[in-house]
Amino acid sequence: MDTSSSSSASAAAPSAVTFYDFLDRMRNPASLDLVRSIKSFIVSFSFNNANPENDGKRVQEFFTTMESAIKDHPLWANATIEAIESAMEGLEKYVMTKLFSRTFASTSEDVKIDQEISEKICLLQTFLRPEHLDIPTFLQNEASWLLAEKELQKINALKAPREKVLCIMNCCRIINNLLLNASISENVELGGADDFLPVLIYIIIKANPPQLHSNIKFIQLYRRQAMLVSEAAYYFTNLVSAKTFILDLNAKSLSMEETEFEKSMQAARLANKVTLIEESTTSNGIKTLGEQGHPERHDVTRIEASAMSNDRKSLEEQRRVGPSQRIYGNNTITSGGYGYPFMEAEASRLTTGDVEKLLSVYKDVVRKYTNLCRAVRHVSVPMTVAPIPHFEGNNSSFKQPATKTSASTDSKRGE
């Protein structure tokens, strides 16, 4: 653990030094020709429509051209190989930070795959255990796993390809150290892909890093190919394999009976649907009353569906009310589910005296909804229930790019 933490810190410091040194040299008047070339590329690139494969080739070709230009430039006269590499790392970070919004998750297909992986991982999190991936007990170290998860979850907050790769490497080094320590303490030979990959898969499922597919694709296309070798290439390849495994995962992929797997997935889908309904209902209910400026909105958030006697109401009784009924000047609400006098009311016509009626209506809705949820949870769900549907800039001067963390915002779903 200490080794991985120190390696993470030591890797971050040179990265910052490298980048700031690159910016300092680009501010030198002698670098005007390089600056023009970089700005011209960024501007021309930004005007073209997204085409990931072609975009990746263009960026790689630009890096190769610029590397030759830097080697021949007076500012790097007699520079060491390390100095040239530092300049190229700085160039990569600058260019890809500027082009991040244009190149990351740039197609609807990428967004769809990201959503598919994330939703599947959410389902797997509810029942998957280490033993399902044949991970031995002596490798089940929650403290080490948590550190690895946190490293992997950082990946989506960064924009430079190299920094994303470092997150992957730090995560994988923690796993590697775990295998090494376990092999010594248990006196067994570990460290191969057969031992490493299952642990990595489990950590990915526990972490559920946002936009995993897009992050992997971003690295594949825009990390300089000359640098994606050796240890970095090994760990990155394992991450790609783990992502593919999760995307294609089924009962045959696990040490688990197929019927048990299908039941667990079905239960997870149903639980997720109920959760979404609860969140949507709660959010919409609080917003509706809150927007009217009523002080009772704080009481609404504390409402508990305590009417246990209503649990046994039959569906026939719920249907008896018939079409919507209008109630004027009456505080009672029909229990049938359709007699809501404010369905067609306008906000401008509501008065303070309507608050009590609105609260009664809201309690009635919550009561019925709670009873429905209890009934759904006890219904025997067929094995063929359909799965949840999938919903689908450039500065003119060389300044440090904004370090504001990018956060993916989930689309709101309405029921």
Given for the second form:
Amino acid sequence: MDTSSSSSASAAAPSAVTFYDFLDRMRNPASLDLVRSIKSFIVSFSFNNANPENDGKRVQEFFTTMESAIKDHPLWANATIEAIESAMEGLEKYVMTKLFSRTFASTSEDVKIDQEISEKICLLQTFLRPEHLDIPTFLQNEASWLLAEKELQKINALKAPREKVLCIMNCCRIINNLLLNASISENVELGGADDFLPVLIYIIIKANPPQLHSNIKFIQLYRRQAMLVSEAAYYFTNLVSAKTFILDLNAKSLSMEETEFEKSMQAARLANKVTLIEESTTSNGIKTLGEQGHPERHDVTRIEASAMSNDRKSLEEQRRVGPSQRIYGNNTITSGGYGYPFMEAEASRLTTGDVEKLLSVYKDVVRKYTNLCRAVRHVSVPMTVAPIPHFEGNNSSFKQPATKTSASTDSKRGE
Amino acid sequence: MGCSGSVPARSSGQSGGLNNLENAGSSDAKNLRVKLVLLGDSGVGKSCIVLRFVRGQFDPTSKVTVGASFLSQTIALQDSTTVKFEIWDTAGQERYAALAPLYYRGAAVAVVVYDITSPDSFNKAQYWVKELQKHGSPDIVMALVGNKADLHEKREVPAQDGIEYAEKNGMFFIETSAKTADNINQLFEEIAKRLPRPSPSS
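Can you now output the form predicted together with its partner chain? The one shown was the form predicted on its own.
Once more the chain from above appears, this time first in line as the rest of the complex follows.
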């Protein structure tokens, strides 16, 4: 039985060979006609706005046309099926890397869904346990799960549709190996999909792979259709189905009391907000936001700075006029040193005179929170899209920015 | 887990095997590749049936994909044609029921499995049949399978009920035991027989 790490390594190697072979052939003067077709196809994409369904169809049609062109081409005369196949894999990788920024997460709707899934997963991460999906204890193997998560998280670092599919396959193979090994060591029959799908769902929630929806859509539209069949199609379908399950997940989807589910979700939402506010109140928070090196950073810092100066002013006012320190003056509640004077208050001890202060603190918090949300949105969008090189017909753009994406994984993840 | 007891390493009930397929299909379709989806309540032994089939057919020279939930198995027919079954298992738990269409879309064969000791699983099977009639591809080949036939003494769904329901819905019906391997091969052979064959021109 293959160990998971070796299977993922061996899966990556042939693809590299294939691709360099493809580039070599494209440098051959005899392939000039093909190179022209490819370049003009790529250029033609810059004339129109993104339209995923239409773009997908165009790319698929182009692949089909090119496949017959390659089959008839003198450079591939007497070539084996495998050689043509590897040329097609090379072509797919080349074209889709060039068109990546144009085709990946190209609509605001996609960006929104990505965010929605990622946020939902963040909430679920705070309380979801394997038992809630009835995953038996003998399948709860942290080491295997971690490997599977790692494989899945790579999906966002790669640009070629085939390589994204391989990440899914590797992740699923690790789960399969776990199921096979567990059934042998526990002497139980294999549970099949009844066991596989819950584990996959749990691993996706633990991994929270960035831009899950966009990655799925990208594969659906741009992986050559003849290749998304059989085992690859099965595991891909499982990923789609797990994503659907997570998006629709409610109290009834889990082995958990409905009230407990709602309470946990509520608590998770609050915790996320507190984390945001705490981050904003420390000057460190501003620095990390401001130093991402994105064009937006000035805006972000400005928003942040104005939010902070407002905070400082009004909070200082409150401190001066402030409600009796003996009850409310508890600074430990925030890490930034600014007091939220009513945190320890009890309704019975408030006076009408406190209404004005309460209102001003409330406004402060809301203003800060909305500014922060805006700032985080500004930061998070370019952060996840950032590793895309410009496509100036330069092969250096194929060097995969494998390390950069780790920065785009959500900092809120508690793993 | 889904199966009734451990599977003994015997292979009774398989004699005769593929000889039944002498009259199957036309000789023009040389290599069929068929997507087969398994539906049924969790615990009815869907995956056991398939494992039994794949392991029972085991031939060291054939390429067999044994995963936990996706398996493929090629059977050679007497007329030198082959049918490669690509078997898609689905999670049977109620909470995943809404996801099933993602799996049976484009399937040429649906095998709906219930447990003869569980009337609930028989009801669930009927639910899947209706689902498939509404949303599956119109020319899908459907089989209704009553599994765990070795558990006679615990039987709660009479074979007659299965036969009648299958007849009414134009399905093929068989009772199997993944435990003893009874009727496992017959199930897949019968499916192979019923597959529409592509025309000679293809």
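We call the rigid core whatever largest set of C-alpha positions still superposes within 1.5 Å between the two forms. Residue numbers count along the first chain shown, from 1. Model, not experiment: these values are computed from the prediction.
| query | How much does the C-alpha of residue 369 shift between the two forms, in angstrom, given a rigid core superposition? | reply | Superposing on the rigid core gives a C-alpha shift of 12.9 Å for residue 369.
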